[in-house]
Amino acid sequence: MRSDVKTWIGAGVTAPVRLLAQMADVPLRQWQRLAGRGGMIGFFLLPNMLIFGVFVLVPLGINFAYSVTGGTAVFLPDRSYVGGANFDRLLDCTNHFDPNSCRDDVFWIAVWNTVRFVGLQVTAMTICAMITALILNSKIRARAFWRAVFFFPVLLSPVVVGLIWRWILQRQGLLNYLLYQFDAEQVNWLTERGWAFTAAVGVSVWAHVGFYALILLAGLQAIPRDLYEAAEMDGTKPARAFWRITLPLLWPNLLVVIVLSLIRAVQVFDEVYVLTGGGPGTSTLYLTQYIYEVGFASTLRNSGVASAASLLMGGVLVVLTLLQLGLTRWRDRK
C-alpha cells in the first residue's frame, strides 16, 4: 500500500515536468533542423551571455567611461571629459617605491600595502592549506568532523568574520582577557601598525584556508595509494616521499590554490575593513578600500579616479589569470 502511495505521489510530481518537456521538445526539434548543431549551442549559451553582458560587460564599459571623466557629478552626461588625467594622477611618481614622492601618495600606500599583504597572506595560506590537507588526509579519528570544522569559516560572511575577530582582538577583547588571566602583557592588536597588519593577514588566512585545503585534499585523494606503498617497500622516508611523489602530483591543485588565493588577496576588503577600517593610519589600507573611499565614502567623491584605480587593479587580475593559464599549459606540456 505504501509503495502504491509513493508511486502516485511520484507520478503526480513528475507529470507536470514531463508535460513541459514534451511541449518544449517540438519547437526545439524544429529549431535544431533549421539552425543545426551550432545554432543549438548558441541557443543554450544565449541566456548566460545576456546575463554576463548586462552584469559584467556593461558595467565594465561604464567604469571605463567614468575613468576618462572628471568632476563630482553622478551622471555621465554631466561630467567633463579629461582623457587620461586620472591615470596620470595615479601613476605620477618620482620614485614608485616611495609613496611620498607620488602625486597621489595614498594610492601608492594602498598599492604597497596590498603587495605586502598578498605576499604574506598567499604564502601563509598555501602553507596552512597544505598542512591542513595533509592532516585531514591522514588516518585520524573523526576525520569527517574535522574536515567540516576546518571548512566552516568559509561559510561565514566576511563581515561576520571581521566582527568576530574584532571582538576577540580589541583592547578589551577576549584575547587580551586571556593574557590578563595568565599575567601576560596585553597587546593593542588593532591599534598598533605592525600588529594590525599581522592581524589582517591572520584573520584572512583563518577565514579562507578551509576552501583551499579542500582543493588540495581532493588532489591528495586522487594520488594512487600504491605509489606510497611501493615507496615504503623501497625504504623511502616520508619526507622524501612527499617531495618526490606528493608534491609533483599535487602541483596542478597547488597552482590553482596559489592563483586563486592571489586573486582573492588582491581584492581583499570586507573582513579587513570591518576589522581595522584601514587603520591605524593607513597601515591596513588596501586597493579595494582606496577605491571604495575615493569613489563612495569621501565627502568629495571622485568617481573618475576610483574607476581608473579599479581598471588598473583589474589589469593586475587579468595578468594573474593569464599567468595561471600559461603555467598550467607549460606544466601540461612538460
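For clarity, a rigid core is taken as the largest C-alpha set superposing within 1.5 Å between two forms. Residue numbers count along the first chain shown, from 1. The model shown is predicted, which means the values in this text are computed figures rather than measured ones. What changes on going to the form predicted together with the partner chain:
Checked against the rigid-part motion between the two forms, the candidate from V161, P99, G173, L60 that sits at the hinge is L60. This chain moves as two rigid pieces, and the smaller piece turns through 11° between the two forms.
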The other form holds:
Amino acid sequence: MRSDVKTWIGAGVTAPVRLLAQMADVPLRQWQRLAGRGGMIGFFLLPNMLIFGVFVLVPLGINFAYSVTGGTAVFLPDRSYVGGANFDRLLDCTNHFDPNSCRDDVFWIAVWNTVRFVGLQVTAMTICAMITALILNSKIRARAFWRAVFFFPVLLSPVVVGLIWRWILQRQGLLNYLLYQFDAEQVNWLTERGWAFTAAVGVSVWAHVGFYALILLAGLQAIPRDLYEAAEMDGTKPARAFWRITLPLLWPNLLVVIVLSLIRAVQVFDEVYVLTGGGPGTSTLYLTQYIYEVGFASTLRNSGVASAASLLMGGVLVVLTLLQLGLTRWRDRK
Amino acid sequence: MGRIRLENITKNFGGLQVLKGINLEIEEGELVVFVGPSGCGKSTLLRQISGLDKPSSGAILINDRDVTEVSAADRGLAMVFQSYALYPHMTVKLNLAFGLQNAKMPKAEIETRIADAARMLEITPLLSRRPGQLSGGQRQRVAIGRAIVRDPTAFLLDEPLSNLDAELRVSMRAELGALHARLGATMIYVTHDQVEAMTLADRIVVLRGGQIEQVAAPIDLFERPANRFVAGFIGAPSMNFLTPEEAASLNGTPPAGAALIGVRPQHLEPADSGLTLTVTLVEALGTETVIHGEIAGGKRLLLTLPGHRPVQVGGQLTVNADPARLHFFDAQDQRIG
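Moving on from the form predicted alone, kindly provide the form predicted together with the partner chain as a structure.
Then the entire complex follows, led off by the chain already shown.
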C-alpha cells in the first residue's frame, strides 16, 4: 500500500517533466537531423552562452567603451571620446605611495586601503581557516555540528552579515552593552579609524572563514593517518609534526585558499559598505566602493573614471586568476 | 635486542572487547608472527605493543621494564606499516633521517647510520628520490630502512608485504628472513598470510576473537594443532573434519571421547578401502592436483595429490590416510592425544 502511494506520487511528480520531454523530442530530433551531433552541442550550450554574453561579455565591452569617454551623460552615444584621459587621471601621481600627491587622491586612498585590507584579511583568513580546520579535524564532540556552525555564515547574504555586525558593533550595540555590563570602557568600534578597519577585516574573515576552512579540512583529511603514527613512532613532537608533515602536505590546499581569498578580498564591498559605509572618513573605503560611488552614488556621476578604475581592478583580478590557474595546474602536474 | 612480555592485555572499544587477556613472552632475537582471521585483534595487539594505543588493562614489559604508560617514541621500538607510511614530500634520505633528527642525534652519526642501512638494503642509489618515484618493493625497503636506522629494541611489522604483488612478496619474504638472521633482532610480524607465517616465524601466535588459540613453532602448529580452529586455520587447503561415523571406514580407531576427526588434504591418498567420494571438482595446479568431492551424506572432502592426476569429475575415488596423520578433537573442539 505504502509503495503504491510512493509510486503514485513519483508518477505525479515526473509527469510534467515527461510531458515536456515528449514535446521537445520531435523538434530536437529534427534539429539534430539538420545540424548533426556538433550542432546539438551548440544547441545545448547556447542558453548559457547567451547568459554569459549578455551579462558578462557585453557589459565588459560597454565598460571598456565608457572608460574612453567623458562627461556625465548616461548613454554612450551622448558621451565624448577622451582616449586615455580617464586612465591618466587615475594613474597620475608624483609618488604613488602618497595619495595626496595624486590627481585622484581618493582613488589611491582606496587602492592603499584595499592593499592593507587584502594583506591583513588574507593573512588572518588563512590563519583562522587553518586553526578552524585543525580543530574540526580533531576528535571533538559533536564534530558535524561544529562544522555546520562554522560553515553557516558562508550561507548568509553579505548585506545580512553587515547588518548583523553593525547591530553588534555600533555605538549602542550589543558589544558595547556587554562591556557596559562588565563596567568596561566602551569603544567606538565603527567610528574610530583603527577599530573600523579592524572590524571590517574581522567581519569579512568571520563571513568567509567557513568556506576556506572546508578546503583545508578536505586537505587535512586526505593526509593518511599512518604518517602521523609513523611520526609518533619516530618521536616527533606535535608542533614539529605540524610544520614538517601537515603543512607541507597541506600546501596545495593552502595555496588555493590564499589565492582565492586574495581574489575575493580585492573585490570586498557589500558587507563592509553596509557595516561602515567606507568610514570613518575614507578609512574603510575600498576600490569597489570607490568605483560604485564615482560611477553611481555621487551627484555628478563620472562613469568614465569608474569604468577605467574597474578595468584596472579587473586587470589585477585577471593576474590573480591566472596565478591561481597556473598554481592549480602546477599542483596537478606534481 | 629486546625481550617483550605481555601480561593479561585487554583492549575495549566502547562496549566491545577486542583483546581478552593476552599473555605472551617473546624472547630476545625471536621472530614471532601474529596470525589469525580478519578482526581477530592481531593488529590491535601490535598497536598496544607499539604504544600507538594504550591497553584497557594489563601490562607490557620490554626488557623487564614496564612500558605500558610510556609513549610510543620512548619504547625504543620501530614499526613498519602496511602502507609503508613514508613521508611523500621528503626524499628517501630525509625519511630515514627524520626520526634520528627528532632524537637530536649528531649529523655525522645520522649520515653513518643512513649509509649503513642503505648499503644493507641496497637503496643507496635511491636516497635522493621521493617515495612517489619508487616501486612498491623499493618503498618497502625504505620503510624497513627507516626502522633499521633507529637501531630499535624490537621491530614491529604490520602486514608489510600485503601491498606487493605475488612475485615480489616471495622475494621480499626471503629478504626479510635473511635480514632477521643478519640483525638477530626481535621482530613481531603481523600477517594473515599463512605462508609468510610458516616460512618466517620462529613461533606463531594464532589469534581468534581477541584471544590466543595457540603459540607454537610453525611445524608444531601444523602437526599438533591445539584445537579445531587452529587445525582448520593453519594449512592450505584447510583440514577436513569428519564425525567418527563418517570416518568409520578410515584406518585407525578414534580414542575415547573423540567427537571430531581431522585429516589434512595432503594426508589423504587413493587406497583400496576407506572413504569413497564422488569427485565434484578437479583443480590441476601442475605441482599438485586438488580434488574436491562428496562422501555419503553429502559432506565435502578435499584431498591434494602430488603432480598431475587425471581424475574425472563425477567419478568415484576411494581414499584413506595413515592413522598417525589423523587428528582427534573432543566435543569442546580441543585436541586429544
